[in-house]
Amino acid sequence: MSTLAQQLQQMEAHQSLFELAVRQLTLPVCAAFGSANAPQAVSFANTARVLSTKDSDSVAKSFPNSVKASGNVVLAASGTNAKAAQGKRVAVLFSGGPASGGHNVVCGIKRVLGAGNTLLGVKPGPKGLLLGNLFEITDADVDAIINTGGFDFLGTDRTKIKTDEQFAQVKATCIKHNLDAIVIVGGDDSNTNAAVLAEFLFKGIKADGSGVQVIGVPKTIDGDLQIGDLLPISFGFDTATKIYSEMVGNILQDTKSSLKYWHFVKLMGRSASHVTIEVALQTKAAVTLISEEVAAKRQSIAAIVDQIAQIVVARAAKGITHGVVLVPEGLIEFIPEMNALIAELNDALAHNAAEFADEPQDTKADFIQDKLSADNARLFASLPAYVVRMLLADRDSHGNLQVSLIPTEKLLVDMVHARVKEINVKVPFSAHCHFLGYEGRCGAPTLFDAAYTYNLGLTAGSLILDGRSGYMATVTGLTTGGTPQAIPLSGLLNIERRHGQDEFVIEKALVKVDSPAMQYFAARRAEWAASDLFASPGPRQLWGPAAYQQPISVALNSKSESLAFKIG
């Protein structure tokens, strides 16, 4: 075998030349955990800070332990935890889709637990916690797995944990493996399901009446996971929409070099616009739709699709035939037409599963339309065919369409082409189509999610050493050094209706219409339409320039005067 042969089958099961440079990173953290590679455990404290919601006499009925050990209060670090505990039994997993940086909470978590401590990884997701499925994390592991991407150490899944059934099992798991507290990284579903376990796990699991401490962490590249100064973003969010910035850079470039073709790319996130306008922001396509604007200016499809062609054929008319639309994943869903037709979609699903699921193929989408109201009817029989199909697919396992199914860049290429072509028949148009969103979740974390991943694992590990129950950790001050903190879970709870019965949930974060990210985007967006001014911000860094750059939409957002974020 040659030298080059010996060398290429040495980069084989994740030891590339980039993954093996990247495991030896150095990663910046709190100056109160004080080293990186041998972190102190911090002690936490009440701050003068007190969350609530509409329903939070509800929640306190529902949720009294919790509530009364918290007092819904945020926590802050107070200093190093000297009286740490010793012998904890912890378990970690991963709940919802992949984010980047998922495995250095995993790495924060076990440095700072120490030698004293055990932690237990979970396979996969809730339901590896349902089945019992638990492994003792080693050093090793944590050496092996440290600034990589994915999920792919323990894996995951979206089982959401709410039947008695479920809670017994949990239960079970707890009493068999001696756990002493649970971590769950995940999104706003994920870590309202921590609160509710943390309510149940609270006391009287273990046999001298205790609880089982949980321990939530913020997750999902959507960004719709955020609390004000507390939480000005969840991890996963910049690794993915720089991934996403680099390949729209990428097209923004093609077109300036081929001349000929609009591209219309589609991205990742169910219902906020958090990804759409950082990537919008990253490079400054022509035409960018925010989900929430749409809805607020209670914009038709035909408003929409007409706005997108008097930008085509302005362009035209200055010789500039190309160009990137960039549409939100759930786009459809804040359309107020279209949101009204799903809603009554859903109901009508619903209430007639049995009759839906025994209608032919080819006959689905007539029996449900005459179950429509006339103007909805309407609507749905103006559709194509491939719109239709995935209207009528199968909800998620949180009842929501699956926004992702419905080619909506498609619907709005074959709308813009007929409408161009009402106003001037002349102008060429010629289109494709993109979907990003696989493609940015679970590759290497940016530094940003290195560190504030690790950081968060350090958080949450001092959390459980600290013996708090019921609170998501959280870093703040992410541009001047960083604080460890800890908000109390209860304290985020509302009632929405879901499934036809109210339940608690954790609101998603949607993109303000008035932030400082959109009024920014707002006052550029029609120099970017008139003209080219896109940028190709190029690859993700570690080291080099940008490699130390937070998102462009949080950075505004928390009026930073940089975009340089700063921990340690």
Ligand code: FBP
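Here the structure is a predicted model, which means the values were calculated and not measured. Residue numbers count along the first chain shown, from 1. What we label the rigid core is the largest C-alpha set whose atoms superpose within 1.5 Å from one form to the other. Compared with the form predicted in complex with the named molecule:
- Comparing the forms between the two forms on their rigid core, the Cα displacement of Asp362 reaches 2 Å or more.
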The other form holds:
Amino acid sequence: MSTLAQQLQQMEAHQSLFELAVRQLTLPVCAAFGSANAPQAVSFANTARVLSTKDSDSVAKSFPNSVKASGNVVLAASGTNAKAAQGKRVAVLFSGGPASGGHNVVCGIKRVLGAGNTLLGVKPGPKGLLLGNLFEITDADVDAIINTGGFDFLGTDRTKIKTDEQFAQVKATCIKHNLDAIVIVGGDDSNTNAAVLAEFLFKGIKADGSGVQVIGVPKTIDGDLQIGDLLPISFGFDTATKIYSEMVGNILQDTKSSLKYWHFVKLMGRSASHVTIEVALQTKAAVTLISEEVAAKRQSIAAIVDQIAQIVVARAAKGITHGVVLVPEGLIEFIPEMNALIAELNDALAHNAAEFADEPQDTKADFIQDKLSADNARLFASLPAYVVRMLLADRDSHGNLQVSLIPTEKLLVDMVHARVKEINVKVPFSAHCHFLGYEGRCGAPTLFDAAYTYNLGLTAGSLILDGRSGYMATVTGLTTGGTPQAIPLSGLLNIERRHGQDEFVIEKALVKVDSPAMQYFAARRAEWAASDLFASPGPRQLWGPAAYQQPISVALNSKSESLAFKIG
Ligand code: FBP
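Switch over from the form predicted on its own to the form predicted in complex with the named molecule, please.
Okay, now the whole complex, with that chain kicking things off.
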């Protein structure tokens, strides 16, 4: 019999009671893979669906090998692959921000490759591929990481592979490790990277003239990698939004208990408001802002602030002096006047970089304000110092404003406070700010993400054993058992102007203001604002009646009959 101290020490290093239990969870697999305990590789055949974008002709010229091989046709599993390749050496890497379920992608690939092939992990992310930092993943690794994390097993980074030198480094890594295939687990930009690499590595890489296959896997908590029914959602979104919803639900419970606070909660998600609308649908908070709607209605900051203040005042008249306001991370950039200001600021900072750098700290704002047009200068001057500071901060490696650093929630609190007092000085308004982001990206996956990612891994591994390259693995029919499919990456590429030049990119999917999820939300929000109808979704469940839930926005948008998902 061990002492409590000994038992506690045994729980260190990922051996908590929870982690021990989730490792034992058997994950359902699509019928195509056969039994859950010994999934088999599937082969793929063309479907009738051909993908195209406005730039398909240019894509065909720049990605000739990929387009010729796939014809931009979607593939679907066509049965067990009796001729699955053997002896393949496959590398897998994570790219971009972390998302729950990444470990299960690795586990799915490893299980379907079986003992006849080798899986190598790349650390960390695309940078690890350039450095040639690879190691062999074992069955014991799979047993340790399944249903846990996070991306901590391999780490991740945001290196964009674009220069000739970087392509040469990738080629050298492929040769050094005798790779046959690479799986890139990432978002829209990382899957664009996968498309570019697939074309570059298509042939002539190895001594016998053959190439290295590249397969993408769709991840991002932002939910902005969606392709209709072919890809209703990226993995990681469900876990992140369920974690945020639990926290917002807890805050809502607190508001109705302490009866005196408004909480302004900014939610991660970069530009798109998918995360925010999902948390709104889960929790029914009093006020939720959707960036895409703000842009569509061309709302000014003053209009947004007035809208919130009127709700605060109306609730106070009914004796409700508390509530929650959900704010999407990227809101600032969608407010037309702020967007115009940011665009002019970006130009002014770029054109006056040297003088701006030499300017003393306390006159930098005045210096740049003088370079702005009258309207933008007026708006800039009206902003509080903490927002101005972030607007003038260094841009990220892609030249973008770091929106997550801008305390939009604090700006709204200050402005709403002032507006409420203008409307009725007697209305109490005491507020707290929160930013929910990093705490949702690496929690143990929900059952939806755990099962989805495991099946995405089985699909990605099967595509490799079927000799495919230049596809993104997907699993469709998530409420009817699941079907492994493959989306030709070249069929998704558009040309966009980025950093002053034309680039092939996979378009970010923003919230559609006429989508079923948005329509449902718009039909309910007045009632959620008028009285406390909130729900507390509670912690995510891996067993029991609440475990089998897909995201509400996904269920609405895909016209599901219930929230339940069904794989297998
Ligand atoms: P990905 O699109 O790469 O999955 O990143 C998602 C995200 O979590 C965004 O929601 C957020 O704006 C950003 O990453 C934060 O980036 P970082 O991890 O570099 O701080």
